[in-house]
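Below you'll find only one chain, the form predicted alone, shown as structure tokens.
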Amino acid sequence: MFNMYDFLNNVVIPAIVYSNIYALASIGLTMTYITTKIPSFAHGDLAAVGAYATFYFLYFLFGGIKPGSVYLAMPIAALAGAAVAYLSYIGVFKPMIRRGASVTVLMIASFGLHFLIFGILAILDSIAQTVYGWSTRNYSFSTGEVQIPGLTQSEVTAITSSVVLLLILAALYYLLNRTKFGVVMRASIDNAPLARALGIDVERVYAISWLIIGAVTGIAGIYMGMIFPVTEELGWLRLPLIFVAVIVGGLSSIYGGVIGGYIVGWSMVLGFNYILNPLNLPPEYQLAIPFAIVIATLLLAPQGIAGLIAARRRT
């Protein structure tokens, strides 16, 4: 007999706060396939330094994780996302494409990358546990959620996390619909070499978009936290299915990475709750079904949902 209480703590609740994680990552993803044509494997572990930088600057300032403390960390978050994302574009990618790196160089590169914050995570950690005494594996966040009454813990993340993808979405909209940066940040996506010859300065405009990309992942990976346990392998985790979620929404929009964020979210809790229990199979198998669904969508549509809405609308 249908529940409605049940379909919305079981499903509704549990899909959205799933769907805004993987959109949040997708966003960052996105925006990096589109300015350098990277498909980085370092991406997720923005997500990690966004949350170790949470957990960091909560324990020094609170001694520990407060109700509603983690969203004064989220400018911090932001802040430490967004500087290891300039740094590996200034520092990796950026003298890589000047000598003329090609893209599966750059992908391997990337590995490389991801190895390296995976390491100084786990050196920080070590020195945190030895020199203080906290315990910086397997924590959560959920704690810090604020609390609202006659509201469940889940509910609160779930009404919070739109929010913040909502004005997130608000402002890169508004970024670059609205104002002269935009304008140059597109013409410098859309065709680099006539952007130069126009004098715009590509290099900085990619700059300063990976400094977008890893405030926006740096952000996420607090919302990672709430849900899984945190680790140096938070993002690396989770890369997957922000993987699928790009590719199903299409590569060349950021929207569309939403959309596909909110399938990845919505396909796992459905398949989880109507599928693999009533067949008695284990979890594991939930990462089967957004992977099903990126093959065909790549049979049917591979420009992804994005490109296809685009091109109909062209017609």
Second form
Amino acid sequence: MFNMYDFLNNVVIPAIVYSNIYALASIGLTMTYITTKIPSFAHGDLAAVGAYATFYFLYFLFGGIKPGSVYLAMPIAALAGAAVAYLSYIGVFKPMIRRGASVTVLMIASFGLHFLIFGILAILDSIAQTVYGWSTRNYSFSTGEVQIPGLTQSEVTAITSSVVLLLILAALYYLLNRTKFGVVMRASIDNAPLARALGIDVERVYAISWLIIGAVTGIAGIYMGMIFPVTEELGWLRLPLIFVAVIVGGLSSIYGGVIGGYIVGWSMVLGFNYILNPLNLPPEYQLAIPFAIVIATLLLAPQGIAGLIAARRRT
Amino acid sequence: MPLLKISELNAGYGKFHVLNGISLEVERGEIAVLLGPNGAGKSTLLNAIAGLATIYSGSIVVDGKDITRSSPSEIQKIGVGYVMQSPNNFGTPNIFPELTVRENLVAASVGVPQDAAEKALEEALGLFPKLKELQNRKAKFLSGGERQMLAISMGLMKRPKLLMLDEPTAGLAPKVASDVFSAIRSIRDMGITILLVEQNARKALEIGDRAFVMVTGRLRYSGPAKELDEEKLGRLIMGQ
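Could the form predicted in complex with the partner chain be shown next, to go alongside the form predicted alone?
Full assembly next; the chain just shown is listed first.
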């Protein structure tokens, strides 16, 4: 018999949390693609950077993670993600693009960058363990979530992650549509040669875009750390599904990517509860469902959700 | 002192050499017409002035300032506006298709103080009243003529001293092309010097004060537009 309480706790709440995590992470990856056309394999590492920055900040400040404290660290996670993303663009991608590197070369470079960030995080992790005695591996931020009487931690995370996602989307909407910088940024994405001819410093615009990409993905890292164990692989292990969200979303639209994130989140949770569980299949198969969706998307509507919306507007 | 002075310019793209020893002068307040067959290097010359081509030797001076090694944004600040051909050498249109008409004009006003940008925007919309009606429409939904009007308006947003127009009537119906030529005259009457690359030689020579003819990257004619007709132009192009 249908039980509303079970449905909320086993399906709706986890689906919202997963969806928000993938939606937040897909915003940055979509922006990476629409600005510099890089399918970056180092994107997930920006989330790991955000998570580790949160951990170190809270340990320095409080000696541990206290209820609600992750929100104090959110600006630090955003700053750390932004700094690493900016350096990635300025130090690796921009010089390669200037030399005419192809998308394949940039993609391979992003692999290298992933291992570099991964290695630096591992070294810092090792220092934190030996010097301060902190056990940073497999940590969870769930204890850092705010506590609201009568609500479980998952329910609170579903609310807070939704609020954060909505605030970020509203801020991005305002930036892109209501400010001169937003217009210039969209112009640089739409037609970079013309933007350059008009005197727009397109590379500077892209560099600022990478700051935004890193900041949003750094924040996504905090929410990843509430659900998944914090390790150097925190973002790397989520990257395939972030790519699924971005591809299903249509690659060209931030909002398409967010919808793609929601499709990934809901398909995983619904698939787990209504396909895998009844068939007694192990939860590892959960990943197969979003990938089946991306294959169907590529076969039936390769332009993704953003493309379908654009086509509908044209008719 | 001429507004634009080019001396012994050799330029191209990377290792692809296009322009050979180009020297020319354009006086203030005149319409200078640059004619020649496809592949003559007309667009490359405009790209070189705009800072978008590789310059190997020679010099470009605008309003007494040497801009030979300046960046596109510095050149814009000195007072050079550029309306690229559509599609241009880079294969893109001369507008931002995904932005509205108004946003296209805002993007073209980068570096202009807010008050001056607002004023320039109103002036641009005043020059082409049709654009005012369409200001909230995405540029990709405009007709060919409306797109050219928008592109020219974008070139005016920084109140340039020199406005370079690369084939602004290409692909337009005769009536629309005629409107564009009228607009070019109006822009000259605003005190802006114009360097016009045009395939419609007869109409261009009608409105032009000075003419240049280029063939295979070299200048074959430099003189008053009145002294050049289609027959003489044909002979110059054929190398006679």
